[in-house]
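Only one chain is shown below, in structure tokens, and it's the form predicted alone.
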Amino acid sequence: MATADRAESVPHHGTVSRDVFTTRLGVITATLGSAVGLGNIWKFPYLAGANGGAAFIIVYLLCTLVVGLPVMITEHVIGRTARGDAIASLKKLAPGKSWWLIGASGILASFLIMAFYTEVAAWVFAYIVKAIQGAVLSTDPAVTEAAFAELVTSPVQSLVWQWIVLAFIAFIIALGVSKGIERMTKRLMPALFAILIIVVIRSVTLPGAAQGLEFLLKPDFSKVTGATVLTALGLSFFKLSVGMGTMITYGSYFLDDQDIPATATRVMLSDVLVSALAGLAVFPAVFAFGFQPESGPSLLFITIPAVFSSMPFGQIFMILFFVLTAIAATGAMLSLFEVPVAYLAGTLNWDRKKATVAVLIGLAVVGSTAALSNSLLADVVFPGIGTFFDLWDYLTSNILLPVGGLFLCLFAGWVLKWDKLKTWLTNNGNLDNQGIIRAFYLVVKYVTPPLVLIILLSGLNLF
């Protein structure tokens, strides 16, 4: 059985030559930027409302404590201790063993997620322009539906907007960890919260907003079933960007004295706060104007434009809404893009700009299959799955991420020794958090693995 005996305890600044985050705020905003994504805007609020409102949020938080949070802490400590990319870190902590395949799985997952995620982000960026132009300013959902269909079925628009998004993210990544990712997320996250609060105030003060508040916030424990718990389990895992190499990679840029458990907990709670605020920004307005709450693209690109078009100064709030949605997508894409770049730059000793360009080209090629899934490649269908867009989503969400998360838990709980984990997570004994570390170790060893296995089996329709 592999151990981390040959790994260093906690690295010191003087020995780290690679680019790292420079401030604790930078660590939190970058990590939060990775966790926050498009799902915060439409998926989490809708699932919360449809599954018992505040009751679902309570269940979700409990699931996060035993699933998402332990995996995030595991990835952070692996990355910071080894100071390498997703593959190199695991090779260092388990030399000569096959645990590095977890990192390889994460790198592949992050790349394939970007292949389809950038297309959804492309629609969001396109809608900022459409909102400014007034092209989707209509209270008729049929009109906004036609506008969305025109965008996604146009091969030229789909590709061009995806390339714009890729070029934007690649430019930030090429600047480096501290000057690119950290500097950008330190500006984006406060802006996201500020815009969210503005839109929330407008939404909750609309006449008739009470029904939307009740949909999201009123606890209805009668709706909490086994299926609800399973939904919360899956969401608690996928919402925190774990299992895809991002948190190992970002962990490798952490400060030496960063309190990893506290940082991960703050990120988790802030992520829930963003989701709750997004729900408050959306659903009171949806109900106030008599629209039906829906999940997915139909809510984001069809219902939302019609809702904001129905209110005074609606165009301004529509622009703000799609800007904040683009901010949420940007933070997530930066972390996903960084994973393969870190591998090429670290393991293959490529220049960072060269690695960025290589990943950019690869994503432009593979991502084009997702971008054209509603047009030129619409007839290419994989049995039981769907288009190329659906294929990349299925392979990552249903297989790669839960498999990666499962083996990360096994690695932390059964391969890494307790004394090593205690040393790393207490920062060589400088933090008085041994009780928390002990609880984490027991959960990641005995509780999280079977729960992640349930998520995996559920995704494969075997449970």
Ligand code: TRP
Contents of the next structure:
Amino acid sequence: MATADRAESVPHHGTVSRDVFTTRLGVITATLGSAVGLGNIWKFPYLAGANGGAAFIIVYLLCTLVVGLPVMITEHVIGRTARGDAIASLKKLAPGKSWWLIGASGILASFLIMAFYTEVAAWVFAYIVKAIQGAVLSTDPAVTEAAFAELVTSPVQSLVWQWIVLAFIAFIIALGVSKGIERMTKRLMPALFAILIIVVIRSVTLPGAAQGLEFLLKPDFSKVTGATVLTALGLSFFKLSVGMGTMITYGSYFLDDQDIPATATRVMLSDVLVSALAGLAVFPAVFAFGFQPESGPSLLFITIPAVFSSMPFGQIFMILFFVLTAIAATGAMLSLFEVPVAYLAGTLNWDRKKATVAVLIGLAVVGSTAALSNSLLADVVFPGIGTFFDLWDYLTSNILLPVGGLFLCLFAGWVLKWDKLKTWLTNNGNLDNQGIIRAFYLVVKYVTPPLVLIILLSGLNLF
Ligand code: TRP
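Coords for the form predicted together with this ligand, given the form predicted alone:
First the chain shown before, then all remaining chains and molecules of the complex.
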């Protein structure tokens, strides 16, 4: 086995060494599979649409570069060096200190994200069936809106589709890191790019597409407020799957000779590319058919089907689009599911299958609060935020991830410090990337922490 000679590997229950990614390509596809998800295809377009388009996108890109990318590099290097789950890695690098709490908050965050994420994925899976049946084939948004409402207000449909999604993800997770996650994402990621490009070509060649392009490219900064900037920052964390130890867990499966800064940069650029393509797939079509971009979380489920129904061969494109979204969501959910499983199997030494089942049950319980947010629990409303569904989204993206990211940067810059980071990020001097690492170090130490703090405080109206 390719993993047997990993000298540093931590003994793993039942096997000689840890199950890790086996090739460099596998590392990239799995990591990219985590980053690319509903964040690109559902969240990014609806947030950009609701927050004025280009100006929001620029703020989001800046946050990705100055905050998201450095946090991703930090997480990868922590994981690869310590070779443990989110909690174990931090305990190993800072014995006797409280830094492991970041990992603990990350495990909590992964449950809360999965709670609403699996519900959006549930709608996507249900829409593949609806698109095939032609049930959402109408150019009248009132009809597609009714179809969406019928799905989300039915407690049975919402729960059953969520359980189908959860069972599917649990099945792949139970297969393991290399046989499950790596093999799945290697097959799915190329398919995702191919389908997305087909849909983009259709969208940008529609008559009237130009207005959508303008919306994506022409900034109007008058729409940017403190809350908008916090939303953009939260999106940049959510998009790159950082701020809670997912990337520590994935970093622990990296190869010893993996070039971490280069890998993280490639993943970040590809992720931005997928978001840009998703924007190009959605907005030109939305404007071409005279729809509004501001419809919020339901953009993908009400506006998009109406848009597809208005174009030639629309049903085929609609099916392709929702299959593509389901693929993207799968890679991301695998990484979210893996975080608590890695902890139970690694630190607590549980059997991987038993850990998977335990997490599955936990997720079904927490997830039901999001699944029932439009039906049985619709009356439970948190002031200024919304239902349980909105609460989990807000708490994770706007608070837990930025706070986790802030502490991870402080840990890298002020605890690990230059000497260690230099050794680990150059692979003991084997890589010629000192300039880049120096820049990373200065940003992570002096720029990212105060920036995140200011955005957090102003976004939450605390000053
Ligand atoms: N990045 C994924 C997306 O854009 C979501 C995701 C997966 C995530 N793992 C995560 C977000 C960990 C935050 C933390 O859809």
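Numbering follows the first chain given and starts at 1. Here the rigid core means the biggest group of C-alpha atoms that line up within 1.5 Å when the two forms are laid on top of each other. Everything numeric in this text was worked out from a predicted model, so none of it was measured.
Relative to the superposed rigid core, the position of the CA of residue 30 differs between the two forms by less than 2 Å. Core-superposed comparison between the two forms: CA of residue 52 displaced by 2 Å or more. Core-aligned CA deviation for residue 269 between the two forms: less than 2 Å. Superposed on the rigid core, the forms differ at residue 382: its CA is offset by 2.6 Å between the two forms. At residue 225, the distance the Cα travels between the two forms is 8.2 Å after the core is superposed.
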